[in-house]
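This document opens with one chain alone, in structure tokens, the form predicted alone.
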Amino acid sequence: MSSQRTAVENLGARGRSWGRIALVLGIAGLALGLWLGSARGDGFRRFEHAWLVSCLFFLSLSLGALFFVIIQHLVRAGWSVVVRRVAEIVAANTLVTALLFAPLVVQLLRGDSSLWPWADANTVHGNPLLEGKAGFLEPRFFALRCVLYFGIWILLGRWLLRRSTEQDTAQDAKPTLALERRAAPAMVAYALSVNFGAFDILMTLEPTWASTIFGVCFFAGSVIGFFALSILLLRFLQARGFMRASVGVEHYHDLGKFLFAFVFFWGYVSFSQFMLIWYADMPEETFWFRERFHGTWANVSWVLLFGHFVLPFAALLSRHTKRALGVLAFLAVWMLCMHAVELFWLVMPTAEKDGALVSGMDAACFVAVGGIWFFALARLAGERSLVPVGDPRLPESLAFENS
């Protein structure tokens, strides 16, 4: 790869401009969201739920990217080199999400039980299911675990990006070899932290309910969200003159394969969770699904069944679909929307028990977190090459063809 390619394959001034636009939108969304939350008069309870959904959405994109980057080094993949740097930048963008999530934990430590009801001693007292978990569901211990989870994700993402960037100018393959050697323990740390993080942050919103497969369901949705985002980011960059000579239809085809695989995997684990709970018919488990099949929440559940699984599964079966970039981009947008709906469906029944209701506050929080997240993403990309120009497997990736 020539030095000329290195010079043109970075965002430069355009990235800084895009970042400023995103930041302005984020600040405007935050101001609007806070105003709407204050006007609601519920002590920001509904705002906190909307903020959590938005934080989890953008966090999940980074977690999906982190999985992709680690697995590429773990299996020493060659085809993905040209698309991996974009994934590395997304994976490293977890610090900003941690900062945006932190106020929710601060509120919890101050005794606010709007999100996590187990923080209220009156709710725990007399409930044997909660009293048995009191040692674990303790605000300071919860905050400590959150610091651990986010610390793992931040360190892994930043280290992977730093070592990969070092390879761009290295005289040998030492940075790549270091990434490959540490990929296995990184995957173990990732798997445990994502699984337990989903248990703590999401599942304890309904503290009397438990599912051992819940973390896997969240992981599957996160990976779907990342592959959808990566397709759209690459299309966005190529439409503006970046990466046209490096990323081709063959790479999109494989990203489409991954998207299809995890749509299927999400359907499998989600049905497994539902089927086992339905079959056992235990009241302490079934109430969680009963809430989500009550009133207008039932409509959201059916939207997820068909929109998150049946329709995209059928659409992505075809080889032609994965190679028709316009169609693939449409499906990527669709899956990002469905991923947002899924997180809304997981969180909001604890705030809107009478039925699903999307408000301007939800949109404002989404724009706020998204704008700040994309600002940080543009800053992180900086002057880095969008393609790992020093990777020893780059020629293999440039010449990649699906059989």
Given for the second form:
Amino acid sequence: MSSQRTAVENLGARGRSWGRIALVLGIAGLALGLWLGSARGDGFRRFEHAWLVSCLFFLSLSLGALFFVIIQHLVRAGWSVVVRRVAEIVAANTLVTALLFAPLVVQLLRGDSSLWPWADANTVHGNPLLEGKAGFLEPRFFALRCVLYFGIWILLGRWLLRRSTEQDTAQDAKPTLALERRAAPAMVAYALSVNFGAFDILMTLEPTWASTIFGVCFFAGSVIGFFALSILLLRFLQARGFMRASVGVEHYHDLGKFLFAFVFFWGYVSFSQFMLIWYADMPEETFWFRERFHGTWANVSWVLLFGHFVLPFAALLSRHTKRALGVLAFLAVWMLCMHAVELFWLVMPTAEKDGALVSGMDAACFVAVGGIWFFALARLAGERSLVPVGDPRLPESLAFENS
Amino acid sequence: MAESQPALQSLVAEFDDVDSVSAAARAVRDAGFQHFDVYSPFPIHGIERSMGLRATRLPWIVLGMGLTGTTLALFFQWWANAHDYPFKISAKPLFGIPANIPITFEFTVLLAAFGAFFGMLVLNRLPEHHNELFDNPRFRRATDDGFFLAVEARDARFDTRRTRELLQSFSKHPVVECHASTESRAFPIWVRAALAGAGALALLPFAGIVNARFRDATSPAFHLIKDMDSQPRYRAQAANPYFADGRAQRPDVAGAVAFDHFLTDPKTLTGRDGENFCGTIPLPVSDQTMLRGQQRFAVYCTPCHGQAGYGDGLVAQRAANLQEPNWVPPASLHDPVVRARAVGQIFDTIRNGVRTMPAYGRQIGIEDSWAIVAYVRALQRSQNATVEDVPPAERASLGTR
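Now that you have shown the form predicted alone, what about the form predicted in complex with its partner chain?
Let us now look at the entire complex, which starts with that chain.
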């Protein structure tokens, strides 16, 4: 209800110590993952898949955050100001993901086709579908596109965070107005880059398969991942004494509503993709789902249907679960796990044809990428205020109430 | 007094802003009142807590209606497509969940929306065509800039004097009494008549259905949308006084010649030579004929007889899977009985059908039918061939002997 500025809060020394812990875990995970990967003796083929899943998981959290931040500026949202800074920091944390992802592209340029089979001339030769795509699926052009996608994401995330931080100390609303003005073209750039990025990086793992809604499915999962992470980060920070005066149950309620909405959106688009392929029953399309219903992969598919859609939909339907912070935090953890399962399910059937197998290497890769990613996140947060204290809509956000 | 003054309905206090009406609502709530309401030009955040309202039951109505929609849609699709009139096309299960999800989803949303809208009306006791509060001209400000709080006289804690004092202590405006309307609460007679008339009209279609269902019609069906069903033209064999012979159907002009093919040979047209079927194809057979026959066979015959003619086409396979009781399996073209048949009989079967095989005479032309016959003959020979049938020059390429 008050319009006074909240005290500037930042992570400071605690952020640095959390970052150090994350970095140690990340490096340990990296060493363990590399050792386990080399012990397999498959030329790091399986390791590359596990590494891709982990990179995509943490990349998707930033992409979901990017979407959230841009759309808040686009619609000039008032309620979300107090939770926006955390999202901005997550959205800006893509440079580290680009660096972690880069070795996969370097391997591709060196002629390693274990991840993207279209890079192997023997696979392409004699396959009219792949020969037709050969001009587009070409390692150097692919690398160029990756640079473009990551470039857009890094620039967008950094710009949103920089302008928003400027507003903390600005005397007028210029930074906010600039953000609002450029949010629309930013959203266009975001939509195109995420869609084509998903096509390039994820869908071409099966280069003969194509689904035009695939990028939207990846986007939906990314946004779910971000909202779940956002709820957990805010709970974590509040449990350690940060942001207690600014973020309340009303803000969690709205984040929960977004989580609920995107759980349904994910179910809607994923089912649309499945139903059209099921109904048309064309062998060149159905094989992608056949692989995912083969052996133990079928169990993973069923887990996704119920765990990623039906159960969380039912659980988040009620207003009470979105306002009971313990329940909401549990559902956020659940959705993050399901998001990881979904990415594993999207990537791994090309490497594990016979059935779903999770190994210690997968966990090690996850800890490696996650540790380094959280280290970079803590550094980005640094001495920055955790709440956009200079935002002209801050009072509206502090007084926000769901009726 | 009681006759001249109608019963007291409520005491109404007027306020100028949200804060004062909310404070008054909290005081009335804390005094233990149950039957009171706040009127404001816009929704007030937190007023439900100030008034001590219990949480709405509307979500449960919406959930119940939504689940009803899910169940009804799934049940009806199962009943229509898999039970009452099994939908036996394509290689899909009769009741495949994925195919039924879109309609189920739409119907769930539809009934949930109905539940939300009509549930809201019912819970709010709407529509209410008149309320005594409207008798007070100042109350109209409730849609503009006024805030009102009305405590109803039926509340157990209501006491005219003490309640008035309580309300007055929060309001700068005088607390006014609201009395029951002297006008009748009933709908005017013309509204009731119109509603009854509309209700009766709404029953007419059902009466029509019942009538059509249980009575034999003697006249043609009522034809509302005619499209191009009835056209101003003469039918074959109809009378037309315009012509001297009175017939609408005109004979060919004397000496008219068909400009297209003109097949007249009865053997070519019927496949029969007198009483017996022809033993040879009465048209010249070339490579072109064989290719045409292969292509027509693939279009018309393979669905049942299969690519190689063994009677294992997709339709036959599906009928076997469904264990259709009335299905006659298509003959294998390599059955000795079929192989022994004269070409004329195969031609006749294509033209006129046999058992449950329909007649294809209308779809397939005479020449094309003979082309198919030629192809069937070649197919039969190919499936019962020996090495001797292969020209000696080609034998080496087979890799045998």
